[in-house]
Amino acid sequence: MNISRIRTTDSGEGEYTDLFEAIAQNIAQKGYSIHHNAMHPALAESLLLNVQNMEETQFKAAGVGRENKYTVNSFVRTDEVCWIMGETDVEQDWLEWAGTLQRFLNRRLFLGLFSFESHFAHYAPGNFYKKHKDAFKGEANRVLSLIVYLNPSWQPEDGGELLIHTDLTTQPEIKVTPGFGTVVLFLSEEFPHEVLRTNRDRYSIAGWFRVNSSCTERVDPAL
């Protein structure tokens, strides 16, 4: 498949301006934002082709925690991940898109987002990720979580939904089907979430916008 690279306007936002504005408003008002079929089809298809063509050895069992606290715990999660380093054209396109969103949100919401990290995630049939948070209060490195789903023709019986837990009595849970091109963002410290057991291969990108929490002892994020 020959997919042309995505072009944007001089501002870098292009046709995503309306999406980015909706995301900014949602994050400001309720802390999360969900948009179905929002990713440009050409970019989404390129990302899906990229992940499908990767060698199995490029994926590693996902763990929990960071640095010396990092452990692989199959009781908590069973997916596999491959970190995105911008080594292909489509990975560079993805990082450019995320960078454009980062600049837009900093301009609109003054979040102070400093860097971005992301990985491809593969959930084989039977895989899951139990309830967790992407960041904890007082450890303000990950500020905003981003997920993009790469699963064409996803059906209800396929499972694998993202379940976002809220503190609202009117809507304590938000269930998101991981359909192709769906874009989800939420404040990393505020929303526990989980991935329900999937019944077919499930692909996504998970990413985190981070602030600069460097101190005299360490640089975080690493430059």
Ligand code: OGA
Second form
Amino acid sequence: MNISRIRTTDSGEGEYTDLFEAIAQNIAQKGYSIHHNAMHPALAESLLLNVQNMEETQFKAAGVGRENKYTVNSFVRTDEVCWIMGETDVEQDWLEWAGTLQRFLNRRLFLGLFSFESHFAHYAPGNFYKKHKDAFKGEANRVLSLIVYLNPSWQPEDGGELLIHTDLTTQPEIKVTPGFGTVVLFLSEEFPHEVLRTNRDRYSIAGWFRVNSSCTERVDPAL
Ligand code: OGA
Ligand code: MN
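Cool, the form predicted on its own is there; where's the form predicted together with N-oxalylglycine?
To see the whole picture, the full complex is given below, headed by that same chain.
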């Protein structure tokens, strides 16, 4: 693939074109993509300040399942989340970045990504998220998971790694350190994954690109 052939002038991709192209190639070839120090430090720093300055009351214990099946299950996960609605300039910048990636991937891979939802997540020391998938076959909604980590100078003893389970015999588990600016994507239906117990406050954003699975009975996603 000749990266220089990609047009950037009218799309706002600018400095992220090489990253977006690498993501597209990885997703097409193996279904996941991992990049360290990939998010611009100024944006990652602003997002970290944004989440650290949020009131504890804005966070809610994270749940499992959708809509009427949604329950808080502290056996499965113990983190707290806060959905990003674009209420601050930084949140707007984040949504713009994700939107630019969405348009790029739609153009490049014809994915038909239709909407994006994301939340800040805070794992306090001792928190974890057990092995799960972000979407299930047949539900056709969450297509692509995106995680960005906001933790400066993460050390091996801090734990809290993301483990992505693959069906490859060569590399059945991929371990990702949740270091500052690391960007991870994977196909939501394909990869079970888990967050190992963290020994330090761990901040991230998790987001999902969705397709429009509306049918006559149900409008989904609810807009
Ligand atoms: C999730 C998730 C992984 C992480 O929120 O669904 O799997 O590393 N997060 O924060
Ligand atoms: Mn997940």
